[in-house]
Every structure is written in C-alpha cells, then in structure tokens.
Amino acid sequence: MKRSKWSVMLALWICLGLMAGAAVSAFAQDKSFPTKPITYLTTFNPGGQSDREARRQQPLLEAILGQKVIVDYKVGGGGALGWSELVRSKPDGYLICGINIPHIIIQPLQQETGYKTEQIVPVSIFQRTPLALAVLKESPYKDLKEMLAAAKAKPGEISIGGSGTFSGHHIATLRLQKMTGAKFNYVPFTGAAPQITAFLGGHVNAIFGNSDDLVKHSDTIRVLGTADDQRFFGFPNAPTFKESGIDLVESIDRGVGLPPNTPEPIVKILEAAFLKIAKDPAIQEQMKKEGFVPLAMGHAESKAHIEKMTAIYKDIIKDIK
C-alpha cells in the first residue's frame, strides 16, 4: 500500500513537471511571435484615415517588434469584405486589421456581412474623430436651420455623402432625419478620401466628416454642426447639435482587431506595442493637430467600450427602424 502511495504520487509529480513544461515551452514559442512579417490591413480606400494611421503606426510598430509591417487592403462594404476576411483568418498574430466603431457593430445588425462583432478580437483602440455636418461656403445653406427647413421642403433633393453603408456617416444621416423630420439622399462612398473628393467637387449638398478632414478643409467649409457633447476644439465657432436642440452625438473610433481565438500572449504582445505608441505624447500632438482626439485603450478596455456601444447602437437602430 505503502509503495503504491509514492508510486502515484511520483506519477503525479512527474505529470505536472510534464504539464509545467509544455507551458514554458508554449510560452516560449509566444515570446518568441513574431518571427516573420505581419500584414496590417486597412479596409477602407488609400488615403482615408484608417489607412493614413496605419501608415503612422507602421514604422513604430516595425521598431517595436523586430519585424516587417505590410500595410494591405481590402476595400468594400463599407470595410464588411475586410472584416469578413479577418474572421476567417488563421489566429497567429500574422494578420491585424484596422477596425472601426461603430461600423463593426451595426453592419451586422442590420444586414449578412460575413463577420459577427464578437468574433472580432480589439487589440486597441488609439483614435477618435467626432463627425459634423458640413457644407462648402459657398453652398446657399449659412446654418443648420436653413438646411433643414429647405430638406423639409424638398425631400430627398439634399444629398449627404457619407463613407460606406451602415457607418458613422450614414446611422447620423438617418438619426438626423428621424429626430427633425428631414428628409436627406445618403450618398456612400468607399472611405473618406473619395467621400472627400466629392464633396469638395460639388457632387453632393453636405456631408457628414470626420473631424480631422474637416479641420484640413476649414478655408473651403462651413460646419452646420458638431455631433458632439461639446464644441470641437479643431472649429471652436461651430456650434453643435445639442445647441439646436437636436441630441445627436456621433462619432468614428479606431482601433485594430485580430481574428477569433487568437492566443493571448500574442494579443499581449500586439497590445503593448499599440499602446506603447498611442501613449507617446509626440504621436497624441501630430493627431490632435491634426484634428483626431487620440485614445489608448488595451484589449480589455476596447472589448468593454465595444459591448457598451453595442447595447447602445441595438436601441438607436430599433428607434430609426
């Protein structure tokens, strides 16, 4: 019996110094990610601000990891066609993605878009542009009230551009509509460089911008109002929509995602690298002069704050619909 005692428990030791072993080896061969180059892709047009912060991050992110970063893309569905690719990538850290909120949360919500927002796993989220209202100065409309009142006049002749389908842009298009009456034609373009484009050629009435595009064009626009809880400091005269008396708060916040059941440490490791950047007090000035509010929420942080929008963004389409 004795020996039958020590036998088991010589077995026991032996199978958790097997078991402790497999995890410092598991651990090591995570330590050791990554080994090879990692694709960063961005799932709106060259140019926009998803690709333009890719291409901020890539060479400090180059610094910190020791390997290539590819900035790739894969354009469509107003960033869906991407987003459905990351999901169904292999989980090693090899392949991130750009992300955007609240794309990520209601496309899935109102149409089949080849991902669901919990497969995706938030690295970080480093960035934010609240959205405003804009027309060109020369545009006959000097105030939100005017523009609204010619909308109401005549329904659907205004057009509004916006970047992609079931995006920022176009959920402030229709919360717009629905809290004044108003009745816009919602324009989607592919990413806020060709919306841009259009908008400054004529092509459509207004748009709804992300601040920092606005904040580059202020010589050539006129902002008929902030979607925001308070002015934005990129266009301190524009008043916002809660001063007319619309309670419309929109805005774009950015991140990067990898796929489903990624393993931690690597999550770990891509984690600190971002946060390491968007921490730095020269990247946080070039954005806010550039007209971006700079974030830095970790994995956890971003994981909450995307479960929060959720329940918040379910309630907002039940009210449009």
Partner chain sequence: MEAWSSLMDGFSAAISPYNLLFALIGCIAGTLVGVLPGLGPTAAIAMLLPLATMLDPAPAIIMMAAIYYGAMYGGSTTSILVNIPGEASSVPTAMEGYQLTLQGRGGPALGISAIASFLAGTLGVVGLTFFAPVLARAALAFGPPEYFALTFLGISLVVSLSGRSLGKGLLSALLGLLTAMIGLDPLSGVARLTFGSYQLMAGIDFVPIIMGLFAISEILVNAEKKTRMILEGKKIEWLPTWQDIKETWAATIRSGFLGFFFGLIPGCSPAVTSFMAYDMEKRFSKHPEKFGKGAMDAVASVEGSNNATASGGFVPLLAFGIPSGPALAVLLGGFIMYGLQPGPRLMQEQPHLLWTIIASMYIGNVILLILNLPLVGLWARMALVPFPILGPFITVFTLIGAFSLRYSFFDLWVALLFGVVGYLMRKLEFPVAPMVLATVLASMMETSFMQSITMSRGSLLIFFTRPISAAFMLLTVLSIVSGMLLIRKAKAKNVELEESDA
The other form holds:
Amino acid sequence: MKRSKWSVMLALWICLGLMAGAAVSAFAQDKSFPTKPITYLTTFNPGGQSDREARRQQPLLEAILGQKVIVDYKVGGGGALGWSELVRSKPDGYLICGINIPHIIIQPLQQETGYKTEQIVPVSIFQRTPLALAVLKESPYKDLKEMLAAAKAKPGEISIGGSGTFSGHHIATLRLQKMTGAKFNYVPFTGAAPQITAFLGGHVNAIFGNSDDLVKHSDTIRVLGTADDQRFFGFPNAPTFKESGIDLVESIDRGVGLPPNTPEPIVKILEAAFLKIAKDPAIQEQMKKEGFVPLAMGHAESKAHIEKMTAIYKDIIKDIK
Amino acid sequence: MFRTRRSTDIATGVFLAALGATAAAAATGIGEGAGGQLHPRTFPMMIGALLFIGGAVLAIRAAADKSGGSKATAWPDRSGWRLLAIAMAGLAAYVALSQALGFIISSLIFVPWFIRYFGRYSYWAACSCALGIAAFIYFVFIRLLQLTLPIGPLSFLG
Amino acid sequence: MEAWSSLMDGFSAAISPYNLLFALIGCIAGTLVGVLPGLGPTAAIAMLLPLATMLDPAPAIIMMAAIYYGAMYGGSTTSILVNIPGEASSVPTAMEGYQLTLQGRGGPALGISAIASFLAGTLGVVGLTFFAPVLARAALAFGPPEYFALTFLGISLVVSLSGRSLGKGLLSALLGLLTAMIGLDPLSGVARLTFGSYQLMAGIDFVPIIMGLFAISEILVNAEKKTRMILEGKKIEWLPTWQDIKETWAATIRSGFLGFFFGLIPGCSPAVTSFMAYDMEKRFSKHPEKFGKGAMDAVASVEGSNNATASGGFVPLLAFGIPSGPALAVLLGGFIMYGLQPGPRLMQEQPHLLWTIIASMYIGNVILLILNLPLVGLWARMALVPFPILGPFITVFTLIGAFSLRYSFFDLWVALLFGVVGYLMRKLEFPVAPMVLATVLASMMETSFMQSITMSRGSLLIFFTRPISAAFMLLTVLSIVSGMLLIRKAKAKNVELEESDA
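Pass me the form predicted together with its partner chain as well; I've looked at the form predicted alone already.
Then the entire complex follows, led off by the chain already shown.
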C-alpha cells in the first residue's frame, strides 16, 4: 500500500512542475522577439576562445535584447556536433550558435558531417584571426625568400607545424606550396598550445600560427609573412604574403549563425544587437589587445564572405583529395 | 554457466576477441586523411587486432587450464540480481527524466525513491534529502557556479 | 641571492589584507570546485575572467591561481570518501583511499592527503621560486617523440602494476585505447568507428568513463548487496596520527620532486604524473602488498605529486607563456586581459607583480592547509551516512559533474554504460587502472606517434635516436621485464597467496 501512496505523490510533483512551467510560458506569449531567454551555443570547450567570446558578449546582448542569454555547449567533432544540432533546431531565433570559418566550410567538404555550410544562416562575423608564417629568432631564414629557396633546394625537409589537417593552417601550407612550387613537411598538432610548444622547442622549423598565439611570443619569433590583405598591427614590420607577390590570404573568422529558414525580422534584430557590440570601441580595443582583428560584418556581408570562401576552398580540397 | 573463473575467462576472452575483430573490420572503412605518413585507420586497426589476439589467448589459456581457474566468480544471488537490475533501471530513469524535466525535478523524484527503496527510511527523511539536494543544485550549481543545467519546466527560476 | 630578496619583496605585497582576502576567496572557491566531482578549476577561472575589468591585476591573478592549486586539494575528498575520482589524476587516490575509508581510516587518509598536498605543493613553489629559469628549458625539450615515449611508458607501468593478472591488465588497457579511438581522428578530423552516428563523432570523453567505472559501479555493487553501511569495521579514526605522518613523509617528498618535474612538461597529462608517483611508491614501499588494499603512503604520494605538478606548471607558463593544461590556458587568458604577456619580457618589466603572485602561492598553500585540516573530521563523518542515503547523493553529484564537462546527456549514458562495464570488470577480476590511463592517454599517444613519424618521414628510429625518448623507451622495456619477472617469482613462491590477490 505504501508504494501506491508514493506514486500518487510522484504524479503530484510532476503535475505541479508542469503546470508552473505552462503558466509561465503562457504568460510570456504576446510580445515581439525576444520574449524568452536565448541560448547561445558554443561548439568548443568551456574556457576556449569561442566560449570567452560568447561570455564577453553575453551581458551586452542581455542589455540590448532585454532577455537573459544562456551560454550553452555542444562540444565535439571539431565543432561539427554543435553545428549539426544548429541546423536541426527550430528557426525561431532562440538558439544562436558560434560559427568558425573555415571550419564550417571545410568539414562538410571533407566528409558527411550532419550539416551543410549553406544551411547555417550567418548573423554576423565579428572577429578575424589572420594566419602568419613564423620562425624562431635563431632560425637561419631571415625572410620568406630565403625560406622558400631553402625549401626548393631540399624538398620536404623543412617542417611546418600547424593545428590539425584539413584545417586553416594545413590549407595555408598547401596553398603556399602550390603557389611557390616549394615542398614542406607539414606536421599537424592537436591545437594551438602543443603547436606553439613544439615550435618554441625547435621540434618543427616553422609554423603557420594564429595571430593571437603569435603575438604572445613576439619576442622570440620572426614573422616571415602574414596571410592577410594588410599588415597585422601586432607585427607592423612583417610583410604580407601579397607584398612578396604571393596571393595567400588565410584567416580564422568567428561569428554567430542561426538555423535555416529563420524569419528575416528575427535575423535583423539579432544582427543589429551583434553589430552594436562589434562596433563598440571598448570591445574592439580589448580584442586588439588579445591579438585579434575586430570585424563588424552583418548578415548579408557574412553570407557573401562565406560563399566566396566556399568557392575557394572547394578548389583546394579537390586538389588534396 | 559462468560460475567459475575458467568459464567466465573463456566467455570474456571470446567476447573481447569478437570486439577486437569487429573494431578492426570497422576500421578498414575509415576514410583517407590528408598528407601525413600514416593512415588514420592505423591505430584503430592495430588495437582491434591486438584485442582480438589478446582475447583469443585469454580464452584459449583458460580453456586449456582445467585445474587452475576453478575459483567461483562472485556473482550475486537471485535477490541480488533483482536489486542490481532495479538500481540500474533507476539510474537510467534518472538520466532520462533529467533530459526531459531537468535535473531539479528529476532529483526530487529519484532521490526519495532510492532512499525509500533501498533504505526504508521515513518519508520525512527521504523528502528532506530530496529538497536539500534540489536546493544545492539550484543555489550552488546553477546560481553560484553558473552551470547551464537544464531545469525543464522550472526555467522561470532563471 | 637575487631570488630571495625579490621573493621577500613579493611577500610584503602579497601579505597586504587586500591581496590576502583574494587569496582566501580563491582558496575557498578552488576547494569547492575541487570537491565537486567533474567540476574543475577551468570553468571556475573562466567565470571570473570578467572580474578583470574591476580588479587590479595582482589580486585577480592571485585569486585565479589560488583556484587552480586549491582545486588540487579538494580533488582527493570524493575519491577517498565515496570512490568518485573527479578527474583522471585522482584515480590512484580512489584506488587506495576508498579502501582506507572502508576500514574506517578515511579521516586519516584525508588528513594525510591535505598534509602531503601542502608539503609537496610548497616544495613545488620552492622549485618555481629558485629554479624556474634553469628548468624552463626542460619544458621545451619535449617534442612529439618524447611525448609518445612517455605515454608508452605510463601505460606499460600501469599494466605491469596489475601484477599477477598482467594479461588482463593488458586487455583492459587495449579496451581503453579502443574506446578512445571512437570519434574524430584528433589530427585529420576523419570519423572513426562512429558507425554513422553523429553523437559518436563527438567521441567518448574519459571523465564519464572514470565516473562510471568507479562511482556508478560502486553504487551497483552496494545495491546488489543491499548494503546499509559502507564501513567494514566498527572502528573509525578521524584524524591522522604522528605515526601516519612519519610513515608517509618520505613518499610525499619523493612525489613532490617527481610531480614538479613532470609539471614542467607542458601537455603532460597530470594523470601520467599521479600514476607514475603511485608506481614509484609501490616500488619504494616497505609493504607493497598493501597497495590496492589501502596504502597510506600511496595516498600521500599521489596527492603530493598532483600538487607539485600544479606548481610546476607555472614554470612554462611564466617563462614562455605556455599553458600546460586547459585551466592554465584560461589563467593565461587572465594575464592577457590585463595586457600582460607572460614570458621573459614580463619577468623584466613586471618583476614585482610576478613575485607577488609567487609569494602568494606560499601563503595560499598555508591557507589551504588551515582550511582543509579542520574539514577533515567533518568530511570523514560522511562514512557514517548509510548507503541508501549516500547512494543517491553520489549519483546526483557524479552525473551532474559528468554533464558539466560538455553539457551533453550522451555523456551521462556513457557513464551508466561504463558503470556496468566497471561492475563486470570487478566481478571478472580485470584491473580498472590500465583502462583509465589508456583512455586518458590514447589521443596523446596516437597523435605524438603520428607526428614523430611525419617528422622523421617514416622512420621509427626517431624514438631511439633522441636521448630523452630513448631513455623512456628503455624504462618501458625494464618495466615490462620486471613485471614479467614478478609473475614468475610469485608463481614459484606461492600459488595460494596469488589467488587471494585481486
């Protein structure tokens, strides 16, 4: 008998909970977007750069949108897990997700990942991390020309460390090889920290690194070329590849995206919020200090950027495969 | 069946060998990486193969050693199996409920059930433990440590 | 001595009430996240980063650093009392400490672990103070071949520790390695053994595995027996005796050196250090037969090495700005938010700040000892809580801890599955430790192997031509041979005795 009394209590508890929930959501129905908390999904580990970016924006977004913003995580598969969840979510604007370029372009090109690049509706791209080719100060290669000459003289003996294969670093190396005819030995690492450690220890001859990682070690390294349109403010003396006659532009860009078929007005509201933050001079100053290039691309501009890069990467991936 | 160490060793050996063989077979389908000296399937195949060999050796040695492994395996008795199954089902239900209703409500159900079922303590004790743990989840995990735990219908608590 | 006067200068700043207050807050927060299984200093420090806009650099970084090393003190609590190792590095603590709790010696084990943490942690800070510039280069000597040799050594040591059941230890390690292969290849991102499931593409994290193997299987075992009290005897001790301290201090000091040294190597998983310390102590110990049944010196050694590793990790961080783990990476983020870039230049430009932080670490360790020792008696009383009440608490804390790592329910199902696996492994007498370490190290072992082969362009000789790597390889061979000899000897000596040793 005792058991049955117990199950009645259980049912009571559940009903109470459900009722309370229903009451609250009914109460909050008729207002314009957003009327309830927004989830900001991060596809990399808590504490990583994407998470820190989301945490930086969180209070500002709350102030602009007038709703709580909850930072949530869907970590795994180099981001693929979170992005495949994103494209399956309800397109109501209550789930926004950090996106990284080139990741969202390269992954679907490489294998079946559960999402397609075109499915993600970009809201804004707010941060760029240009890549740069660097050697240690003690290295014999004083500039890009010397290094390329050496690589041509002994093909495959100069090693370049990067983070992962089919990644921005890897593709930058491949493109450099293709454009110059030099041959390097590309050694992949599992992330920026092990990559930089091996580089500083002299276990690889050079690296393609992210600007924010390289800035931290500007005393001990020499940047041979920056893969951006302009010189990077952290290394004003380092020429761009373009200045050396090599049209190599590679960066890692961060932004946020929405599920496919999100209504236009919702995209606009979120775009305005993110752009307001991206254009905040204090935020831009912070980003620069950390070694990033602040951007403020809106929905249309981001979309065009992703399409342009997709076309470029398609050709490159075809070559590797 | 599976009463002695010998018989369980044979069974586990066969199981692990089969697992290793499956893994090695599945690993042959792993796609091409890019560049690099070794194919991404190298490690999974090697480990699968070693597991197959190891499992087979365990099974064969146990089968050959008729005297040594007669020690009984410490399986539970009938009521032990039942309790084990119920505990497992309870844990699974807890995870499923948490997914549906969030951690606070599911703990309010799971904790008193477990205490009552395995301990026959008073309702009063069971419920106060449940309330205590729910309060801890809310105040320490959600409020203080800011974990984004799902709380289901209670989401108005923020 | 230049370091000495700089340190004194640092102390005078660190001891100001304002800085002391933040060291205290950091220690308390660190202990809290350390005690809660699955939670760690990484998320706690990340949460505090926005404070950087409000506080001066010194108190903010003092607090973040205190969270980091404070979490190491808390980490042993749940391992010892309820067999939940919150992270891989406390697995050996759980293996020995929980046995002590069952014997009513949970209190002394907690006390010894606090004291060992203090002694070895302080030893590590001394190393950081006086030898950082000399030792910093050691951090960079480790390239991919060295990491591979180290992980290989780590796994073979643990397998050889399984003693009589060497074969089962090896199988257990292989099973762990295989589990870790599921998901995306860490280098190329190619999906492996995922059988088309997107969930599996995320891979199987080792923390839910550990929690399943230990905590959940513990619940299952006790549920099956309908246990009322987890204590085996009637006698309960609350605090360590002088005898305990006398018996363990040597182990503490040894592990302090070991831990500090491995702490210097960025990317060397703390799990390697604690298992190595455990293995070393078993070889040094006067009573190796106690290992696995509650050895106090093992607890001291593992906890000591954990804390010394934490101090050692500050060497590459301050010398080069290289973080040796996710928690220190976030701490580095803290420095950068202030526009401070750890490295040789910071040592010259901001010596006062750096020495204040280092000095605060001495103070922090004292605070943590004072904070933790009185708690020991309190925590130890948890052993008096009957299992039917303790069980659900263990479940809730374990599962929420496992959840908080990636915020994924999939991980909770993994924890339950490995609870069953752990239960079966206990019944079938498979050692769990090799599986844990193999799961933790698999990714590093594989990637460093791949990298080395790429560096050498296909030659395996690279592992034997570089001195550090060659030395580790030699140690590996020695450990395997000694493990096999031990079996031989044991077999010849007494078959009966062997049978009883699980």
